[in-house]
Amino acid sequence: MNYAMGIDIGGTKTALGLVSNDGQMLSKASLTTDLSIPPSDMVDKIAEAANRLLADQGLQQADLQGIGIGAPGPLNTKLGQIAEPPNLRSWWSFPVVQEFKRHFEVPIVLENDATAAALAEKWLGAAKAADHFVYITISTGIGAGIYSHGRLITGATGNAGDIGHMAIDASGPVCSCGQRGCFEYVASGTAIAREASYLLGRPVTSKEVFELALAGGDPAMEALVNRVFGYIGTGCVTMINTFDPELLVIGGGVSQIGAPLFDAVRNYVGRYALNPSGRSTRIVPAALQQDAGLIGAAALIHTQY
């Protein structure tokens, strides 16, 4: 039996899990990714955690295959770095890869984490019988991850599928990225409850939001989810034109409101994608949520991506 540590590295959280080469998640934890030490500290924090897992299931550093770190972009996997994801600001040109070679001598790989997600739903879950699918999740903000002609697409340093930050409404907000309108901004979990809580004088998360749309008499909710299922749409229709794929497989927070999204999504999808046949294409769930993560970085690892 072969091992691998994923590590999911977030804005607010960091989860970690050892993964046997058969999928199976053998232990977890999580700490809170703390931005007030440097990130050269909490890298600290992150490896006596991965060490506590390997001793609890009795095996050593030795028995790993190795480490695979699934992180927000953007990345320069290349030279193993965060390079300036929004959300980890502290963390801006860091060389994460080299700093958890201070603690382990076995391989360690980086990748965008809606990548590594992505590889995982293809190793385990909703996408192991397609070769030509992209991987969406939307939930605090919006990625993908990109699997084409059998294998990942990760662009010239990691990147690729950095979908949040294309133009969806050209009049729209200014995203934090100076863009107006980027998908992310107008379309995430954040961009629901932000827009919510201003249309309603009051703080509320996407989840309020889908059940005070869906449950009916809140006109302006139903015409803010209804937008956002359009912006979804829009943006699986723009996946969908550039890249062919057989199976569209969407994950994150915000599909877990499920059929309403879906069907909103198909529907649009059915409408305006260009080709007749993307026009069917296969838009799916993702089968592994809040682990996906840790199993797509543990993937990297397992598989010859």
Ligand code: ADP
Contents of the next structure:
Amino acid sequence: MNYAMGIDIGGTKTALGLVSNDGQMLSKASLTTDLSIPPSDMVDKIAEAANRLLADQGLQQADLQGIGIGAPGPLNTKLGQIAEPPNLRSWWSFPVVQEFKRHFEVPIVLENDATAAALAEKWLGAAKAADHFVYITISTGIGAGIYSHGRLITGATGNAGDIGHMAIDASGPVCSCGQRGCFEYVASGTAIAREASYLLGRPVTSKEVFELALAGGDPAMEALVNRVFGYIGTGCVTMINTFDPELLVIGGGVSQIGAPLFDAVRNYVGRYALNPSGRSTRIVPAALQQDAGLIGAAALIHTQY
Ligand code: ADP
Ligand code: ZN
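Based on the form predicted on its own presented above, generate the structure block for the form predicted in complex with the ligand.
Zooming out: every chain and molecule, the one shown earlier first.
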């Protein structure tokens, strides 16, 4: 048996977990990502928590095969750096791998969080048997991990799959990146809540929007949800046309609504994917919801990708 430490750095919290090479989560912890302190101080806190997890299991750093870090993009995995993630501003250009090396001598690997989650679905989740699949997360933002010919497609700097900024409605609203109608600016949980709050004149969550739309009797919310389903369908068709996957795995908070989303997306793909086999691409929910980030980060050490 050997062990990896998975670390999932997010804009609000950082989760870490000790994972064995058979995929068992032995223990885990969560810290608030404190953006008011220097990131190197945050690394000290994470390292301290990691050492505690090891000690609790009677293990030492030497028992670790390595440390896998999942972090939001844009990043630069070649340099081991965070680049410019909008929700991690104080970490821009931060050499995260080098900073963790102040505390650990084991190998340390950095990948985009959606890429790591895709690897988790391949290792233990919904994509175990697939050699060609795309994992899409629809949450605060939208991202993808692409697995093709039995390999993870990471790109030159680890930013492959940043489909949240694929323009999907060229006449849509201006995204934080400057383009119009980016996928995540029109179809993420954040986008749904923003648009519905504007339409209803009061703050609403994306969960509430789906409840209102599915209950019937609110044409504005029904129209919004149908538009969002259409955008998600468009994004999926583009992935299918580009990568010819045998499987699409959809995860993230918004995917929790389940059947209405999956039915709508299957229907859209069944009509608009270009090639006949693409129209019947299997589209399934992610199997690992809560711990996908952690398991994926550990999978960076435990699997060949
Ligand atoms: P994160 O983006 O931090 O990884 P999540 O994957 O939980 O977190 O995604 C959060 C987003 O998903 C929020 O916009 C939230 O409103 C939305 N969300 C969470 N649960 C649901 C649900 N059951 N139905 C619809 N939207 C949801
Ligand atoms: Zn954008």
